[in-house]
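Given next, in structure tokens, is a single chain: the form predicted on its own.
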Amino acid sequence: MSLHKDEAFVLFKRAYGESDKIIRLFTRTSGKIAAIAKGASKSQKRFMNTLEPFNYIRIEYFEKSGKGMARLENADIIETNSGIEASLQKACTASFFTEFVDRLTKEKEPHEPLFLALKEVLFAVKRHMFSYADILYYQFLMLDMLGYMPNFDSCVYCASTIPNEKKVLFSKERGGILCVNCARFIPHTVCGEGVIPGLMSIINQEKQFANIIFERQAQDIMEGFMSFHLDVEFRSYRLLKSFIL
């Protein structure tokens, strides 16, 4: 059994007989990982008030060769969820995102760049609301980080290069967008004008959407994409779309 030292973000916690915790956290050079938490509901040395979600936190933890729970042993502040619990769309934000890192990664699998994008979304979350499109951007980074990202720059089937003002064909199937020639013979949706462009100019942080029809459609676009690429329904997603859109 060796012990650990890491960074980490809680992603989720529960309580575990009578005084112990389960939390998964997502660490910066192992990735996520379940970790027991040993009397934590009432040490008030080692883990007072550390293991709330959105944390980030110093640990040290003790691991067996092979498979199995971890087991921590110290956890430190180094930054709390404080700003987050502000306001519930503040909150679902967070959520979302961290259900999102949580339920698109395997347990020990390093990934840090997308332990600093998760870094990045929630201190954000603490300074100011996200809109939909801030929400978005995020989202099409840790996709990209993950290799889950939409193709919306050629056709996903013919690879022809497809200008702007044509780019209203989407194939949740295929993954990306369709010239017309493609679209004849693969299932699709068609895109109000502009959307697809949106959809990149939000990538580039160029602009935001230019209104509410474009950003429910856009919305329409990613669940579809979504849902039957990964096979993943984001509880905290459904709440969080009460405030957004």
The other form holds:
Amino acid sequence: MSLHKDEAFVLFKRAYGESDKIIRLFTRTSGKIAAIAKGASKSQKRFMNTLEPFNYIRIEYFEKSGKGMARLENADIIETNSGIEASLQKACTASFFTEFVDRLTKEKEPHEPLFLALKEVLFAVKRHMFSYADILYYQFLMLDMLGYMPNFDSCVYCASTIPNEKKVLFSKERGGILCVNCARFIPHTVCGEGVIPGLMSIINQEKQFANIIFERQAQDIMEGFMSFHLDVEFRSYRLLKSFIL
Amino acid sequence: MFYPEPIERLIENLTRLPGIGRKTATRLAFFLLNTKDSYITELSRSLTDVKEKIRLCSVCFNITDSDPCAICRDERRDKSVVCVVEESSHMMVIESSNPGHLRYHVLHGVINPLEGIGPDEIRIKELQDRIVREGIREVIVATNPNIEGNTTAHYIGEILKHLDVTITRIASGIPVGGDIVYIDPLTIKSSMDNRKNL
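What would you give as the form predicted together with its partner chain, now that the form predicted on its own is on the page?
Full assembly next; the chain just shown is listed first.
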């Protein structure tokens, strides 16, 4: 059993027994870990206030080599979640991205770029209210890091360049846009004018949206794509959706 | 181990209780087996009564065996103030501090997007209706001072701000009898923010 020191974000907490807590953390150097914090519900010293979701903390934990849950020994706050609770929309946004990382990563698979992306999102949520474009931007950023990025550059099947047309064909199953020839035998949806260029501009950080109709179409594309490829239903998304559109 | 079927069934049912493993369940089963019949009858009656007689108060949503509950029926309590709590057990704790005049509203949960729990899953709409119906003048939000409790408190503040009602939040800070040396920075900050005149 060895002592590890790391930085982490609290992804999830749950009371366990009379006074313990089970938490999931996304650490900078070891990826996601599950840990038990003994006496965390009662302790006034070691864990008070630290094991709240979205907190950025410094941790010390013991871990048996190979298997089992880590045992959290100490936790200190680096940056609190203070500010996220100020609005339900902020809480939903922070929850969505935290859940995103929690559900799409495996335990003990280090991913520092994703850790830094989560840090950027949670700090940004505290500072300002996210628009749908902001949410999409960070969603694409994380999808890219996790290897799920949809292809908007060329035909996802034959790799041919697609001419600048009014309507673009998108296949959620193939995970990208299609040329007219490939679309004849691959199921697809027809995206309205400007939707795919709009999504591209978000990926390139231009973050501009034309109107609500455009946002709805972009949302339909992303929901279809994510539900097919990730096979995960995000609990926080239903609530977040009620704010963003 | 092979116990007779009724004992095995009892052990299985006891194992379903929170915090009870098979070993403890077996110990409890043998205690029940060897205890007096009168105790078994009383125990089984109280279990049935809990399910049959306990319901939610139609006014404050506290657990009760009579509707409205004893607190809502109490005419001595101030009808213009309502204290909002997460669970009935929290209400009991506040009541044990003998605040005297309070009436309550039990939310039965807090907003927790990570668990998919939004405002519609708890009794916030009922609180809004009650404030208008009963002419409540002050709402004390006594949810836990954690991320879920604070989010719920802010949300309640937000949806009630158009009503003519004072919304207050319970203070958080250094506990009575505590020592500043051992208090974490966040609690100290909260104590400073919520300081009061002497």
